[in-house]
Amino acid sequence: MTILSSINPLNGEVIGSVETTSPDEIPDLVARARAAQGPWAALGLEGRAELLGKAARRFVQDAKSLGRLMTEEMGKPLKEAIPEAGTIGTGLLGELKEIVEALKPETFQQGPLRSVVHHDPFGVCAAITPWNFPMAMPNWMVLPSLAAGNAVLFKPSEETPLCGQAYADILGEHVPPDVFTVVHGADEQGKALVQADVDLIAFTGSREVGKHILRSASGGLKRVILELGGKDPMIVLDDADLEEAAKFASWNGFRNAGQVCVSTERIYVHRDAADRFEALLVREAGEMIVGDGLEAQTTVGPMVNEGQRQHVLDQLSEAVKGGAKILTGGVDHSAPFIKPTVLADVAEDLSISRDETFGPVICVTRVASDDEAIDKANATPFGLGAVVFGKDPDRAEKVARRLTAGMIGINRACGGIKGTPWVGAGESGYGFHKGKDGHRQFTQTRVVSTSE
């Protein structure tokens, strides 16, 4: 028996452990899931939704303890962790209702001809989830997959196995045996799941791992849903509300220690507004409080592990050596933290300009025109989210429509309102989540046509 220990990133203490799943067990787990999937699918949409919906109350009741577990396991401030858990509960029944509506059969009539579009389960889904939102992201993949009638093998990140298990214990409480199975481990278990006899792979994580999954899945033409992070830009036009733009940039760039797939990592600001915007952003960054996520005043907790922290430090070091100007933050960072940092004059050929940072660092670049801002914002293989700040709605929307990201916010975050998909473009996304179209990603579409 191999044990996977969970480490508190704040102090290095072991807070718990789980038994890892042997890769040799996974084919049998998949076979058992496949055997259980048929009866689960036979319950029908409403029947499955009713069982899954029973978990809502527990998520709400246990939000504080689940939030504390998140903070201790990956460092997220408690003020962010508790809502992550609680929102799963308060939104569960509504989400299930939306899924049921999205997956109901649709009938099309043309004279005596009738076609019915069905959204059927694929069979067995492997859901491989990240550590930065250790309960919300599993819910994005597991809930629609189960509601659609699939059986699910769920591998939470090896950084947050306790959060993953806690989520599964609550959601799976009323689900039949073998329909929802947790697989614990790291790369070895993930590769075994991808190579197993599954029908669908849902993954959120790095672009490199996503490409590997896509290659591995191609042999059997398995269906794949990938969200692969980003290098999100923000464009600040010369007519923008600079106070609001700076507040947003600081919040979106530094929350969860910058460990968010749609963190603002690059800002392109019109040169006429740059001096004031930079000063405001430095002020906002200086008001962020770095420390133990369990402390009420903390807004930026520790990095999840030393490897991720070192990645950010390496990018910072290269940037400074390459001539980048430190506006705030700097290079003196006490482990396990990284202070919110703002850089200017960053060369475009450096890693911090091209590659995902996933830490509390923002690079600010001055531009002379809207066209230059758009060209620089689009100069990346990523395309998850983007933001435009400007007071002229027509101008701001014209800029937004020329950005290659899948989601663009104007004077707000990039995510859409309820019912819209969470979608990436370029190398940030392959398939998508949420909304009617996102829920249908977890199903096989079938058309049955008859004549009267």
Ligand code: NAD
Given for the second form:
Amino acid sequence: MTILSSINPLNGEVIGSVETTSPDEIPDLVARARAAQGPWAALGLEGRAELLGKAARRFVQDAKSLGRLMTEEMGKPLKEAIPEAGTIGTGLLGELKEIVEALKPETFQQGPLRSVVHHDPFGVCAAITPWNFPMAMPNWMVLPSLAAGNAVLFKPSEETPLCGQAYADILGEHVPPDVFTVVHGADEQGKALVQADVDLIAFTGSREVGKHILRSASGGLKRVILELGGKDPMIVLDDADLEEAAKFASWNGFRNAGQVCVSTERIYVHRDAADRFEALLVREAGEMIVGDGLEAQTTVGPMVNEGQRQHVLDQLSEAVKGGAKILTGGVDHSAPFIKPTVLADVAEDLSISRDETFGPVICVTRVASDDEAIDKANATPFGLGAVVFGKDPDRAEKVARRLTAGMIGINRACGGIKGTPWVGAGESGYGFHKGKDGHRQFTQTRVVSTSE
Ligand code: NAD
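Please show me the structure of the same protein in the form predicted in complex with the named molecule, now that we have looked at it in the form predicted alone.
And the full complex, kicking off with our chain again.
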């Protein structure tokens, strides 16, 4: 038996442990899930939604203790962690309603001909998740997959096994045995799951692992949904409300210590607005409070682990050696933290300009025109989110429509309102989640046609 310990990134203390799943055991778990899936599907869409909906109350009731576990396990400040757990509960019934609506059969009539489009379960789904939103990300994949009638094998990140287990214990409380199974472990278990007899692989994580999964799944033409990393740009036009733009950039660049897929990592600001914007952003960064996420005032907690911290430090020191100017923060940071850092004049060919940073670091570049801002923002294979700040709605929208990201926010965060999909373009995504189209990706579409 191998034990996976969960380590508090703040102090290195072991806060708990789980038993890892042996990769050899995974084919048997998949077979059991397959046997359980038929009766689960037979409960019908509404029947499954009713059982899953029973979990809502406990997510709300336990939000504080779940939030505390999240903070202790991966460092996220409590004021972000509690809402992450709580909104799973407050949003559960609404989300299930949306899923039920999306997956109902649709009837088409043409004279005497009738076709019915069904959204059937695939069978067995693997859900492989990251650590940065250790309850929200699983919920985005596990909930629609189970509601659609699939059996699910869920592998939480090895960084957050306790959060994964806690989520599964609550959601799975009213679900029959073997329909929802937790697989604990790291890449070895992830690979074994992908290679096992699963019909669908839903993955959220890094671009590199996503590409590996796509290659592994291609032999059997398994269905794959990938939500991957980003290098999100923000464009600040010269007519923008600079106070608002700086506040947004600071929040979206530094929350969860920058460990957010749609974190603002690059800013292109019109040169006429640049001096003032940079000063405001430095002021905002200075107001962030770095420390123990359990302290009420903390806004930036520790980095999830030393490896991730070192990756950010390496990017920072390469950037500064390459001529980048430090506006605030810098290259020296005491473990396990990284202070909010803003750089300017960063060379475009460096890792910090090209690769995901996933830390509380923003690079600001001055541009002379909207065209230059758009070209620079689009000069990346990633395409998750993007943000435009500007007061003239027509101009801001024109800029937004020329950005290659999957989700673009104008004077706000990139994610769309309820009912819309979460979607990455380019190398940030392959398929999408949420909204009608997202929910349907957990199903096999079948058309049955008759003539009367
Ligand atoms: P990661 O890719 O290292 O790991 C993600 C999961 O995959 C973990 O459970 C891990 O154990 C597993 N895994 C690792 N190697 C595997 C393999 N070869 N086969 C199968 N599974 C494997 O990512 P991470 O460090 O946990 O998370 C951070 C990344 O997630 C960032 O790139 C971030 O941008 C991305 N992310 C994207 C979104 C989105 O919506 N697009 C949301 C959150 C996080």
